[in-house]
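Just one chain follows, in the form predicted alone, and it is written as structure tokens.
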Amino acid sequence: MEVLLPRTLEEALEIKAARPEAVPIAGGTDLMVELNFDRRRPALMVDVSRLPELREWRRENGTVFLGAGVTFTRIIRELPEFVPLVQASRTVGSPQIRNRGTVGGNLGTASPAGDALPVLAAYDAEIVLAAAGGRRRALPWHQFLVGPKRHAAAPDELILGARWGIVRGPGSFSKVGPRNAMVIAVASLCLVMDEGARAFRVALGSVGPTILRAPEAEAFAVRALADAGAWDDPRASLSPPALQEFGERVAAAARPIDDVRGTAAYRRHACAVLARRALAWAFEDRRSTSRSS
């Protein structure tokens, strides 16, 4: 096995152009597991962990760009205002894994259990890709994630990072697993409330072949808040039946299977519970914010 260590992004892209089969490695928290279990044995790997273009994040014109090489530990430390992303980052493995693992790794692995991916879907993020010669393109998250452990990046492209618009409003990430820490999600959910657009976004992980949104539940939440006058009054709340129906609509968006980590029926139930909790948390966050302002 050959490992190349490019010094610049352009050098890495030139390697990918000449050797499209080269496998990028940054934190290695997913790839090394496959190597250790002999599930994969690439002839060539490209170490992109030192490339400064992948290790930066920045705000630009109402959006955020998060480089593919930014670790989960840095997200927790440096991006506290993006609460769902921080919450998802905290659930990733152990501190050692968070020190090495990256959002770019989640995107490259494209597993529906990737903790950061429901957050990117709820943010309506686009994935930025690069190829040699200065070629750049951006794909909406749902066009980038095309199936279980499959994405739409071309063989000669590298994932630069993700970009999304900043919204005003509460949000959360939560997941269910067989234990409290270092767990692969049986089901996960991210909810983002966009108060400026009066919209909700709900994304589900580990309950389908890829990350799923719940558009009918999102539309129901918008109507329910309007009926309750909650868009204008942060002290308002939803009735228990409305919360129950929201959870049921979220569960209906799931497309789970039975596997060693859980049954399809359990995953649907978990989605409903996570959805009710997330919406209730959003209301509580709004009330807390209104009391402190």
The other form holds:
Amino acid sequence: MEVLLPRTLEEALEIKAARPEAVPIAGGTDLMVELNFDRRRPALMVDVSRLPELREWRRENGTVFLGAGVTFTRIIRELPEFVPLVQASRTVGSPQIRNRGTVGGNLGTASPAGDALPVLAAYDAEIVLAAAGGRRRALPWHQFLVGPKRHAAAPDELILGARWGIVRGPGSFSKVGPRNAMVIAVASLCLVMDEGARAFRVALGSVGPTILRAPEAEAFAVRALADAGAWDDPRASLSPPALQEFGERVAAAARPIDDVRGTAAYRRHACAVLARRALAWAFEDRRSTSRSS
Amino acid sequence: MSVRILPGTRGGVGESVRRVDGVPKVKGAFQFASDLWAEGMLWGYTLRSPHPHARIRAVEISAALTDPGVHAVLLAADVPGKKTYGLEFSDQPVLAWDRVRYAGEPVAVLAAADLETARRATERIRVDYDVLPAVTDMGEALRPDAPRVHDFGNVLRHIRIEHGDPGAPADVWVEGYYETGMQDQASLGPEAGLAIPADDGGVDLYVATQWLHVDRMQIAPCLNLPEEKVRLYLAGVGGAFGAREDVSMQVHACLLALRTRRPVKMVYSREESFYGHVHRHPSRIWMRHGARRDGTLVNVYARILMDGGAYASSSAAVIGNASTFATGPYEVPNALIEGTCVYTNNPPCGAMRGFGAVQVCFAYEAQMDKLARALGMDPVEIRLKNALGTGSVLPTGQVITGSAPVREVIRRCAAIPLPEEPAASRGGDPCSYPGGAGNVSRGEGLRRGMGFAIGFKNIAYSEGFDDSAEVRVKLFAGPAGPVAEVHSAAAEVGQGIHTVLTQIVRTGLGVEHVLLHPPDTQVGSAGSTSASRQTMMSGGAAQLACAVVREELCARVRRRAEAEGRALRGEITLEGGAVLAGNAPVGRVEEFLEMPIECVRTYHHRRTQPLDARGQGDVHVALAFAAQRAVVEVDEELGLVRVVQVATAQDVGRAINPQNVAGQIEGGTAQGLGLALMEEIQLQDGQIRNASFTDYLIPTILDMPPVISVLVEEPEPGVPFGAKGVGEPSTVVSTAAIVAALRDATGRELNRVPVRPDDLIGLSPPVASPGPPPSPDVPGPEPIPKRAGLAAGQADLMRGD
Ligand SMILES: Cc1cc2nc3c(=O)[nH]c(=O)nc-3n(C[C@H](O)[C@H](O)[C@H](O)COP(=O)(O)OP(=O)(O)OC[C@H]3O[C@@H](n4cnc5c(N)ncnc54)[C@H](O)[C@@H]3O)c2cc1C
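Given the form predicted alone above, I would also like to look at the protein as it appears in the form predicted in complex with its partner chain.
Time for the whole complex; same chain goes first.
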């Protein structure tokens, strides 16, 4: 096995152009497991963990760009205002895994259980891809994540990072698993309330072949809030039956299966509970921030 | 002549001495078996059957041998001696020939220059299998038309215990059906060892095991070598919990080393480890308890079925334990207990911490709670009312002669203060709610519950086994004073026997500087580091040896005094390296050690008996009891759990090292918590579906509650220091206590462990009883113990020592 250690993004992209079969390795927390299990035997790996272009994040007029090489530990430390993203990062593995594991790796693996992915979906992020010769393109998250462990980057491309519009409003990420830490999601949910656009976005992990959104439920919540005249009233909430219905509509968007980690019935049920709680928390958090500001 | 040791020696019995292996383990400097290395060594790898049951038509190895890095490929035909091994019955092939009986069974072993070459070459071995129908359900295994795992049939052992009048009537009856899943020991250190061929044609094996001598007893005949040519040395053991009682890679590594004349190392991967060792028996248990209106137990009917998997391992003893402990630590005047362990084409089951006592405790404690509810009694009160004590008679007719402070452990446990009710908001920390780091709760749908359970476990081997332990103690003059060396084959598997041995020798000789000789087969057998027995057995041998050494030292002191014409007045005592007669100093200990004093002693526990045809006999050496109270919080919408607190009182006889005892209680509780909430090897048609730590979950620190432990010290008569073993009782009771608390919180039946979130929110119903299986004591295949007899296993063992 050959391992190449490019120093710049351009070098790395040239390697990918010349030898598209080269497998990128960032933190290695997914890839090395695959190798250890002997599920993959790449002849060539290209280490992207030392490329400065991938390790940065920045704000650019109303959006944020998060480099593929930013680790979960750094997200927790450096991006505290992106609450759901920080919450998702906290649930990833253990401190060791968070120190190595990256958002780019999460995207590269494209597992429906990848914890950063529901957050990116709820932010309506686009995934920025790069190829040699300065070629760049951005794909909306749903065009990037095309199936279980499948994404749309071309063989000569690297994931540069993710970009999304900064949202004003509360949000949260939750993940259910049969252990209280270090667990792969049996079901996960990210809810973002976009007060500027008067929208809700809800994304689900581990309950379908890939990350799913719940557009019906989102529209229901928007309507319900409008009907209650609550968009302008930071102290307003929804009635328990409305919260309940929201939960059920979110659960209806799930397409879960039975597997060794959990049953389809439980997964669907968990979606409803998580959705109901997340929406209630959004109102709770809106109330407390409006009180404090 | 008596010698008294003054209590001045530091680090002796009763002190929380630091573990001798603690610092290297914390610093990562400790060498585990997987760290072994030798110049020019090869790596061994195992080819395993993908089928739970198949006939082997042919094996083609030539393609594997084409790689120049491959040094040997061995099949069953290459085993020079006996083709099978086993702890109690020699029914497990070193390498399968003719038939494979479980998915994961070794078929070939290969040695290559490195692990990767070995792995890849193994893939080129072609095995032509004729797949056979498999029996992978323990209930199905008893049907007359079920596929036979072995030609003699599927009954591994059947036990019937009749006690009093099994037809005795009662005022109130409660009935229940319970299931436990297959738990894995999940030792962090995988199976590993290094075999080095020796010039005398023998082999030196460095291996992580629980019992060096029983390994050797099984290895040597397979290699066709006399035992003295098979020398074993204990390599660093990364946890055992029963999984290292059976031979795994031992014979394979030796075969490859002898064939290639090169050192051969074998280390299982985590996945392979799941196939490479035995597991805790899954069980199905029916029970019916009858009591008088005042809560007094009158009659118990218990029917236990266990899945032994494809080979016997220690199943016969496990079902023996489950059957003899089926009624719990209670006085029961009448009982009918039937225990059956069957062969199936599932992975073999054998020893795991708690050894048969865990499964039945889960059942009988649920029954006691049911009974308490039916009678409107408090769960603690009904347990106190029926608790065993010294002089009580067990269903086997055995009269408890040792200490049995059952009421004491119940009372002391119940008296531990309950955890405080938490504040409604917990500072916004999701980890303080069920679901932990997943951030699923701000306190919604929380329900608290409390559960109480008691249980017991035998110390040392039962049913007539004489699992003796030998220790050699040598006292000599070192450059800075007297030094004691202790040589024992007892395996330190993380539980602390090495620390305990040094403490016992310090106390025994009044010498602070104690050296441990590395454990190996140059000293006699210590017996297994299991069954909570090493402190009693090897500790006992050390105590005996120290007494003899002391006597000799004392004799030397007197002889010298006589030769010098001095009279010694008063008792001779040893303190901090000085010899005193009465209060007068006579000299330093080392002045009497021109010649070292050395002594080897063997400790035997009291004799026990096998069970007779009616299940009667004085089968257990000593019993240890524990009570636990668990407080849990359940998220009743998500079915997630946080165990808030475990409070426990444990009968330890005497705590040689209180901190170590607390550590054992916490670890044992974690393993019981794992079985209660998450740990299960999931099988489908004989295939393990979750052979990794990704999907076989064990508790993390966020799943573990604080454990408050009280040690009840009522010395066991006739055993060294009165110390009982402490490794297992907490594991026996904690599953039962935690599930009782979950029942209290949710009001659900929860009759299967591990309890799943689905069970806690009622998405899946309680497991339904298929009804007690037919008693296999009808005409049909003879259970193994009737053919070979437990005594036959014992005879082998005795010969081996
Ligand atoms: C013990 C343990 C616990 C875990 N727990 C969690 C968890 O709780 N939640 C969770 O979501 N994940 C978990 N994971 C999985 C893993 O940590 C995450 O998916 C992580 O985000 C992977 O990042 P990485 O940098 O280590 O990826 P790597 O392993 O380096 O790469 C993963 C994949 O992405 C590709 N890749 C990486 N970077 C790029 C790039 N710039 N361009 C193109 N392709 C790229 C690689 O080729 C590979 O296919 C866990 C893993 C372990 C071992």
